[in-house]
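The chain below stands alone and is given in structure tokens; this is the form predicted on its own.
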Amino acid sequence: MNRERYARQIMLKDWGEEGQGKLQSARVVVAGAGGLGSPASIYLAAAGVGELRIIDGDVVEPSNLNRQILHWDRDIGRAKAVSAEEKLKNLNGDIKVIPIMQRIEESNGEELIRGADVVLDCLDNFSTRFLLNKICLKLSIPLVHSVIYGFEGRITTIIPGKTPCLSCIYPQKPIEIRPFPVVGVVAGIMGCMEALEAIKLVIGFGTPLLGRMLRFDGERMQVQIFPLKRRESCPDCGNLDFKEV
């Protein structure tokens, strides 16, 4: 371990050397390397984690600039996975990057997913967002879920078993504007607070948002935190047997 590249973490009492040997053994998958994903790896990367495994079946566009800080003007058609593996292993030589150039479907997601501590959903559309979560839920992996619009982004953990998943929050698919707005710097924001969520569950320390969402607005600059519910009936995780936390 580079303890002076951790020092100013490894101060903390909740974290320590403990903790970070937590990190280096960790393996994180973050689904999607574009507004959430950039941030979220780059976060994930500079605080040790072990092993990163970028998934995203996307190469660079111009419209993708103002928010996916992981990518440049000289990666404009490079694929997503393999320029965001690039600037990782720059920023952390210490840490392994795993570059996924593949899409999550039906026939490679639990192959892509399997083995992770913890899986962020940094995508861009709910058809594979649901996916993900099922996933998750069969493997019994947290997940990290964040969605942004505009000024807004919503943020919650879910802990298979323990918690609503995503079926729960939304039982019916929420209706997709493509292409959305974003501003870039909510993306940013709310992709640091997945990671941050990411490193609590993988160290152990701290609250997790575990049945609740976390709402914020950077037009008002407000933040709400409300309850989520469990639905008995949710096809997705109504067979599981609860533990409430």
The other form holds:
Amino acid sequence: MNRERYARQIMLKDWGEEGQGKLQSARVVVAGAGGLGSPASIYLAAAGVGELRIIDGDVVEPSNLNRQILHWDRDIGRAKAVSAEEKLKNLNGDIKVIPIMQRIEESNGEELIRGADVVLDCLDNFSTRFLLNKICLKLSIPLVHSVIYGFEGRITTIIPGKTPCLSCIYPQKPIEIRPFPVVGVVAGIMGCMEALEAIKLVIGFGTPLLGRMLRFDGERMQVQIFPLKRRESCPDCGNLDFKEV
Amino acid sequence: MAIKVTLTGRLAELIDREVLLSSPKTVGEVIRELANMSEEGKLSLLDENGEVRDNIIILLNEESIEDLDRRLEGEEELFLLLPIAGG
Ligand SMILES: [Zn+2]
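Can I have the other form now, the form predicted together with its partner chain, not the form predicted on its own?
Next comes the full complex, and the chain you just saw is listed first.
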């Protein structure tokens, strides 16, 4: 391990060499290399997460560039997963980056996610987000969920069998709004929060947003944190044996 | 006395970012009154049967509530958070 590279975080009592070792052995899936996935994966790479699996089936478009900071002018038309891999490998040569140029579907989802220690939901639509929620519940993998719209961001961390899941939060299928407005900085802030939750989960310190949602309003500079309720009748997690945290 | 309702996302674009309604009113009545302010907004607030959708996060004084019959009497601040999925 390159101790000098990680010296400033290893200094933290709850992090230490042991925590750094856990990060180095960790496998984190970043689902979506867009507005949330760009900052999230950059900070996870910088922190020394050993394996980053970047899943994105899209190519870079000009309208992505206000927020998807892994992708630059010269990447237009390129697969996002490949563009992400190049930047992340250049940022930190110690880590393994696996680009996956596929969309998460019913047919391939489990295979793409299996073996991960944490999954970051950095997607941009409800249907894939609900599918990812179901897969993580089935494979019992913690899922950090964040969303953005305009100046607003929301984030919560879902632990199968311990916290409410995405379908508990939104039981009725929501209406998709596309295209949605996004302030790049807000995507950056929320993606960074996702990375922080993932790091805390892997190392095992601090208090993640379990059963709580944080809402950030960048326009008014307001932060609200409120509890989320599990639904006994939830079609996705209602069958799990619950141990509340 | 007034109930201040803060709307976010698409609903704020369709109606307003803040709406003042006279009290007393139940939470359900507030949502129905807002639904009457925008045809498109109504689709996200009420389902096909005219029932309030259960995917709206309702915050009253920093707590999320589900009871649509909850009466709002005095100066109260309500947040309606519709589902969002952008990334
Ligand atoms: Zn659930």
